[in-house]
Amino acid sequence: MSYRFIIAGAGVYGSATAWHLARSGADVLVLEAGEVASGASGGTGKRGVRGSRRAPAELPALRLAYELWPALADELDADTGYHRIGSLNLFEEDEVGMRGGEDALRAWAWRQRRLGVPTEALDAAGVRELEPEVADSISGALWSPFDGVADHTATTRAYAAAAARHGAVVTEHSPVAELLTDGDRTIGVVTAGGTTHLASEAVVLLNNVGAAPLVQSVGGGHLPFWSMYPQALSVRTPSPSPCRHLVSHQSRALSLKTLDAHTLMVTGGWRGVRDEADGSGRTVESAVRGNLAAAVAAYPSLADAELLTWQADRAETYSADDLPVVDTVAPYRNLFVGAGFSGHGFAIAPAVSLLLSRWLLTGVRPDELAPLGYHRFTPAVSRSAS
């Protein structure tokens, strides 16, 4: 059968991609190799909708994003979990390093107004009327007001039923294993069950970790990504939740988001390890230990918190310069890659996906993709005369 689109994943992109082709009118058929939100755009907790300390490459998405975020669980009919509450990324005065310190925190916090991000630098006084219970070390931090997290399970699945809604086919269970090129075009896929799928303009890669090696399959250009399981944790306070806004921290690998009022979760950059027996990711002791002790050191009465859970088991693919790549891969005209998110991609998805269904359906690529395009990774060509 032929769609007029075919998307490889149905994780929180290709669900929202799907979606907003599919009520333009298009034919869009996704393909999942598991079932949707089944890998790094589901799991346990919350991620965190943020644009402090965000690249300059992903601002412009990021603008439109905190635009779209409020509204969308009417646009979808169903609930996301987002709450914008703001989020404080702390300092503290380092001994090593020349990141830390107020000058520091001033010029971080004049970047990021310069950028979009409404930004306020806060002294330790400031910090603590909004978190009384860091840690004594805590010198001050960035408040960025329009920051907040969402349930990405319930995102991706709300996008994935507002696409079946409007038409889209959402097969489930049905990898992509083969891609059909006929010159400069791709013209299908077919699936490790056999099915060939057409597709009359698009095939878009928007599969995480399968989406590198399909393109290589072709002849297309090298994307420089890896895969790696980041590890969350979630611990159960004995009195309620001391974290009331989504934290970070300058130089601790630390992230912190409350769930409910007497269970947090903690993560913030560390990894898990692949199992080779089945392929699975799994925790190692050695870094759960080290981001509970992160957590101690920025909110000290986490000492009590139990912990619940632990997992590493959802691989996500970063880049080489920690920037997605959201472009055309040559010497395909018409195949579209979207992967790399390097962990921090679901902050703007809503954006990214609006833009890109925007690109499939016009053939202009909109002015906020292009610093995330794939001419980055190429060496400029020198002009001398000849």
Ligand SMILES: Cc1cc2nc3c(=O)[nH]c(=O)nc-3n(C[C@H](O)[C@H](O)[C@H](O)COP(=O)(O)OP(=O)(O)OC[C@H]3O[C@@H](n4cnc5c(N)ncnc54)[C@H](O)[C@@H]3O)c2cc1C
Second form
Amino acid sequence: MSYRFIIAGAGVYGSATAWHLARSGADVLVLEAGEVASGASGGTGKRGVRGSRRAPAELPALRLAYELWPALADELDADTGYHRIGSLNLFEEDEVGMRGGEDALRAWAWRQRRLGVPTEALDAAGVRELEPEVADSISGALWSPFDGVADHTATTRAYAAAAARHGAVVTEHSPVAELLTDGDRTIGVVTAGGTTHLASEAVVLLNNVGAAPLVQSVGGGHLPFWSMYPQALSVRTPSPSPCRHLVSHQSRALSLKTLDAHTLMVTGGWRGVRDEADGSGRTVESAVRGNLAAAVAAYPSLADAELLTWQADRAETYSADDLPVVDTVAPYRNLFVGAGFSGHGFAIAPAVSLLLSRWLLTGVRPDELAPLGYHRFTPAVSRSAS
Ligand SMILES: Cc1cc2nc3c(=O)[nH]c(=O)nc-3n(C[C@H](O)[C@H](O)[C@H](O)COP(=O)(O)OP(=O)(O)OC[C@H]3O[C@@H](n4cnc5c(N)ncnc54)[C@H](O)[C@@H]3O)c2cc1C
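Could you give the coordinates for the form predicted together with this ligand, as opposed to the form predicted on its own above?
Below, the chain from earlier opens the complete complex, with every other chain and molecule after it.
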């Protein structure tokens, strides 16, 4: 059977891109190795929808995502768990001293406002109006009221269901094992079960850690990626959770999201390890302890919290410059990849998937995706010469 577009992966990117394509009337087949949202886009807790401290290259997409998130649940006709609760990036006295103090805080706030992330620099009293239980050491914060949280699993499933309602075929337990090529074009895929599917227009690899091996298998350009297992903890607090917003820290690896009155998700860049026996990810004790210590340093009352869950089972591709690659893969004109989201891809998924679908449908790359192009790994001299 032939489809106009074949997508590998039904995480948030594959599912959302399929929805945009299908509702524009295109034939789409999504092949998913496991189940919808069985990769980085699934699992317990929530994900931050954060513009604060995001790299400028991602901000054109983030600004669009800020517009799209509030209406998404209605468009998908399903709850996404999205709440625009605002974020605080906490600054701490001693660390701030080394990094420029209040001047640094104001400089960051200015830069973010200029780039479209509404942000205010708060002093110690201002932080406590929003987060009364922060540690005495917290001397200021970046306050970004447009940031929020969403339920990643529910959002991903909602995209996949909406794509299917518009006629996309979403097939689970069908890993793409091989790409079929003809000259400078991809013409289809073969699944691990041996089924061949042909693509008349493009093959789109939105399969996270599975993307680079497929690209490599057909001699495509090198993707400077590696895989990691971000750690996610949840704790139960004896008193109501002290954290009212999406909270991160300028100098500690910490991100906090309240899930319900007494449950708090604790992340922030700590990592698990790959279990070589079965290829799964698992937590390491020192990282669990380190993450909890960072949480207690920001909110002392969390010293009494009970560790509920500890996981590092969702693999994610990281890229050498912490930015995704959303582009075609040379030498193939119609092989697209969107991967390397480096632990912060969920927030911008509504925007990047919409922009990618426009590119696929029109053949013209939207300007917002240019900073995520592969050309950034090409030396400037040869770029200007070519
Ligand atoms: C613990 C944790 C916390 C995070 N926190 C945040 C946050 O707060 N904010 C934020 O913005 N982002 C966050 N992220 C990152 C974000 O979740 C990811 O960037 C995003 O979900 C990636 O989506 P994806 O669709 O590219 O990948 P995935 O969801 O991994 O989807 C890829 C899919 O492809 C499938 N697949 C793989 N190989 C093949 C193949 N050969 N054929 C077919 N299918 C295949 C996989 O089974 C998988 O379902 C976090 C990630 C983790 C793990």
